[in-house]
Each structure stands twice: as structure tokens, then as C-alpha cells.
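Take a look at this single chain in C-alpha cells; it is the form predicted alone.
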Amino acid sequence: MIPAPFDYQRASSVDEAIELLRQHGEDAKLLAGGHSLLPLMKLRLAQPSVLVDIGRIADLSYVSETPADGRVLRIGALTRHHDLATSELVREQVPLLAHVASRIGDPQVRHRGTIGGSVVHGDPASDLPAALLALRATLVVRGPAGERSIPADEFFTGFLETAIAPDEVLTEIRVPAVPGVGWAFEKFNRRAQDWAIVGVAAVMTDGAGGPGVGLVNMGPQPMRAAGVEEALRAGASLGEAAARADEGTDPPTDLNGSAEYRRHLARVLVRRALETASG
């Protein structure tokens, strides 16, 4: 498919950036890798009348740590999934994050999608919004009216859409550090780079909310397992709390399964997850 017509233009800063949002109106759209957006538009699912590149911008690509204390990762928005993969600081700081970084795609994928085009695109069947929310991360975004921050259960509020406002671009994602809590990704897909059909991300961690679970394709939006925290919060088994996996989710029925297939497999999968992340 050949994508509609539209302009482009490229931003060399995050305020520039803004303001040509600001003067296109919902007609535009933000580019970065590409590997979300570019599709949609191929088959004319997006016509945007105008791409904003912002995949230059230096200054939104890099790992560092909060400089007081160093318990927060600040992760920029055009930070490359293969770059979160092999930072030792990720992997030192938070493991799951960079595991589920190494599982996207192949490798062509990871060396051009970003992490905050991953986030923003809001796609319930993608990888990282899960971990996000199992992390209980914090988005931070800026407009014309300043900078403002979303935690990650706020950010996602439909399918394919976020709580960006149209002349907001997201800069930072700041996920709380948590060297030596098990955690664990499990996710079901019939061939390696598929979309998972289901999947799972774990961190026992016992900080502010306890336990955290996000889930991959189980609603309309990424979502967390609460019945599952819950659970694990209350003092239930690792069995109990994974039955209740599919607590308050929508799953779809489509080519790969049922929603009672994706109910069972969440189940299955979460109870992995578990196991491992408490071994």
C-alpha cells in the first residue's frame, strides 16, 4: 500500500518540534523510529497531512541516573530498544526492562524503534508498555504549557490512544531502579518475532504497590493484572494470585485465539512469571 500524501519537516529541538504541532493541529503527526506509525499509514489507517521528524534530536536519546540518589533511571524518549538492551545500566538497575528491550522485533527493529515511539503508540499487543506499568513508570511530557508528568497507569487510556495532548511530545520515561528484585517476561507467540498472543511482566519488588504485573494483549489498552497484586499483597500463594489473572480484562477474539484462549493463557503465563521472579 502507498501511504496518502503529506509534508514533512524536521525538528532539530523539542520546542520546535512543539510548535510546529502547535501550527499543524491534529493533522500532524510525530516521527521517530517510524516502525509503529509508518504501517498505519501504508494501509491508511493514518493520513496525517503533515510528519514531524524528531528522530534527530540528540538530546532525547540516553540512560542516566536521577542524580540524587540514583534510585530512578531517566530513559529518553528516542532511546533505541537495542541501546536499553545493552546498557549496563539497565541491566544492572532495571533487568526486566532491558530483557524486554531484547525481545522486540529482530534485530533491524531494534536498531531504529524507540522506546517512547513504542509507549506513545499505545498498542495493547507491544512489549514495553506492560514492563512500564509492571514498573509503575512515570511519562514525562511537554507542551506549550509546560512539562507535566503521567504515572504509567494514567498514560494509556484506549486502544491506540494516550493521554498526550496533540501538541505534546513525550521527552522522558523514569522508571524506579530495583537492582535485585526477581522479575520475569513470559509471552506466547506462534514464531519468535510475532506479536505476543499474550504476555506477562513481572517484578516482586516491595516497594510503594508491592508486586507489580503488567499485561500484553488482554484489553483494549495496556493494563496491569490488579487482581494479581492484589493477591500477592493480601499474602496468597503464587497460584492463587496468578487464577486471578484475567481479572477485570478484555481480551480479544481474533485469527490467534479466543478471548477464553487468552484468558487461560494469561493465567498459565502469569504463573510462570511468578515462579520465576520469586525463585
Given for the second form:
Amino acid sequence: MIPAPFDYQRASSVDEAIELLRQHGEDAKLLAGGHSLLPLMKLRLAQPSVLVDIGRIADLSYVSETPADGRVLRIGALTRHHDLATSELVREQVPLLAHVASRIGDPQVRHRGTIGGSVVHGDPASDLPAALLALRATLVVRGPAGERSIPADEFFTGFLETAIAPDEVLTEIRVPAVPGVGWAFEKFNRRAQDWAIVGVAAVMTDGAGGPGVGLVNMGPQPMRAAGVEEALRAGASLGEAAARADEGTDPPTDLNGSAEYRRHLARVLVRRALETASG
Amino acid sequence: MEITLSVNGVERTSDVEPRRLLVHHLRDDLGLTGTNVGCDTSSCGACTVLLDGESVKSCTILAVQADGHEVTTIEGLAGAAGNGETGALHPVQEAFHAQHGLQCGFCTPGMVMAAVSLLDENPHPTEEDVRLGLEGNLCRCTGYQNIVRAVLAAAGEVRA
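Switch from the form predicted alone, shown above, to the form predicted together with its partner chain and output its structure.
Whole complex next, starting from this chain.
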């Protein structure tokens, strides 16, 4: 399987990438690790006429704490899953995120795939978006008009659709640090390296907003389990909260399971995740 | 577009179409057919090579993305980490041989490269580490038992 022909451009900086996107409009796609985009191009489900390779912008791959207050972890958009999974800082400050990154695909995928690429792909079956929703992360994007920050809650807008504009580049992911806070990730699949049939990321924060619970593959876009979070905030038991796991979801039916099966699975997995995270 | 890759320690400059996949570049342009194309969908790992020392699926990388980087294929392994003699098998290759870690052999080049990368990152893996570390490589014959045994044996070898 071979992608359709395209023009290949390399950007050496974010500004250059934005300029190339501005020139080529919606026909252009950014290429980072390529592990979401290239499979689609090989299947010809995506046929961009211009690929802007941002994979060589070295200063977009980093993990650092905000200088002003160490409570927010700043992660460069080109940080690979492998780097996220093995970063001491991430493992200490946001262990859920490091763990989720270590469960994506397989080692080869994690050596190439980037957090930014996964996020802007907006796939409801991806693991990282659910974790970023649970953690109440913020996505920083830059475009011709400058920089703006988008809460994860407002970022995912539909199936493979996000709030990022065609001429914007995701540059940084900001994640509140939650050292010592209970967390869990449940990824249910039947074969090695598969996407989750259903996945759950939970973190038992007691600050603003309360515990966060994100769902994988429970609708057209990455989403949070709003009913569960509401129940937990109101002081419900873990079981009562988990019973609301499929509230507001719209899970798909496919070869791996029916929508009804996924709803059931979500309730079971949320309960397991909450018990682990509270344990 | 002109690209230069260091392939198994040798600089190779070629003119490639941007859509050329690394695996096709290695096999069809450079004649290194040890790297196999299996599923073509980033699943099976038969096309695994090392890019700057780390395992990657060469069916899911454009050759132009590898421009300026180091690629190691199965052909570049022998003599590389053994006793230095040309043709001496790499400890992982030796272990696959000694432990009968293959049957038809189609997955083997990718499996060996994935194992080399795994042992580089984790020189003392448990059996569970090996199984998880080879998650990206499918084998239709062996049931994996002897492959896992081979990687654990190689770890002992690498240790010694």
C-alpha cells in the first residue's frame, strides 16, 4: 500500500510551519511521527497534496515544569510516547500520563508517535485524549494570529475533528501535576497492540472539578464520563458513580462489540478504575 | 528528492519520491531484502529496523523522514555486536538459532531487530517484559515460546 503522491516540505520552525500551512490551505497536513497520518494515507483515506514535515523541529520535544509554579507540566507537542512513558518527571508528577503512554500501540509505534500527533488526530479510540480529558489538560496552539490555549474539554469537537484551525500548529500540552493522587487506566482489548474496545482513565483529584474520568471509544470523539464525575462530586459511592459510566455516550457497534456491550463494559471498567484509583 | 541515509554504517545517497516508504527504499532501491513486508498496516512488525538505534516499523516511515539518520537492518547486525569478526552473528541472532526461535522465518528479521532494541532499553528483562516488548511483532508459527526463550537467553549472553 503506497500513499498518493504529495509535495513534501520541511519546516525548521513553528513559524515556518504556520507559513507553509497558510500558503497551502486545507490541502496541507502536518507530519510529525506519522503514526496516525501515514496509515490513513496508505489506505488513501487521507490524500493531502502537501505534507509539511515538522518532525525535525527539535525544540518541540521536551517535558518541563512551568518556571513560575511547578504545578503544571509543560509537554512539547513532538514529545514521543516513548519519551513520555520513560520521563522521570512525568512518572513522578503525572503517573497516569506516563502509564497511558506506555500502553499505546507497541514499542515501535511509541518510538515514533508523538503526543501532539495523537491529540490533533482526535481519534476517539486513542488512549491519550481520554487521559488528557481526565487530567483537565490545556492545549496550546499557535497560528498566524498568535497563540491561544484551548481546554481539553473544548478541543475534541467530533469524529477526527478538533478545535484547531487549518493554519494552526499544536505546540504544547499543559497538564496539572498530580503527584501522589490515585489514578488508574483500564484498557480492554482482546489482542496485543489493538486499540481499546473501551478504555477508562481516572484520576481522583480533590481540587477544582473533583475526580476526572475520561473514556476511550465510547462515542464519536474522546469524552469524559460526566455522569460519573458528577456522582463522585456529590459524594456517591464508587459503585453508584460507575453505574452512570455510559451516560451521554454514543458508543459504536463494530466487529469487537455492540454499542450495548460497550455500555456495559464502560460501567465495569469505570468501577474497576475507580476502585484501583481509590485503593 | 535527494536523501542520504547511513545504512548499516554506510552512507547511501538516493533520489526518492517523497511518498517512498522506508521499507521499499531499503528493499527495492538499496537491495536490502532481509527486511520483510508483512501486513503493510503497521501491525505485524516484519519490517522492523532500527532508526538511530530504536526499533521502528519501516512500512510506516517515509524514506525522506529517515534522511540524515542511521538505519540498521538485519543485514547490518552480524559482526556489529559480536566479537568484531565479519560475519559473526549478533548474540540475539545466535540465541534465535540456539533456542530454535523460528519456524518459517518470515517474522524473524523484524523479531530480531525488535529484540535488539528491547535489550538495548532493558538489558535485564523479565519474561513479561519480553512478551510486552515484542507486542509489535506477530509470529504465525512458533506460539512465541521459543522466541521469548531466545531473547531471555540473549539477555544472559549480553550480560556476560
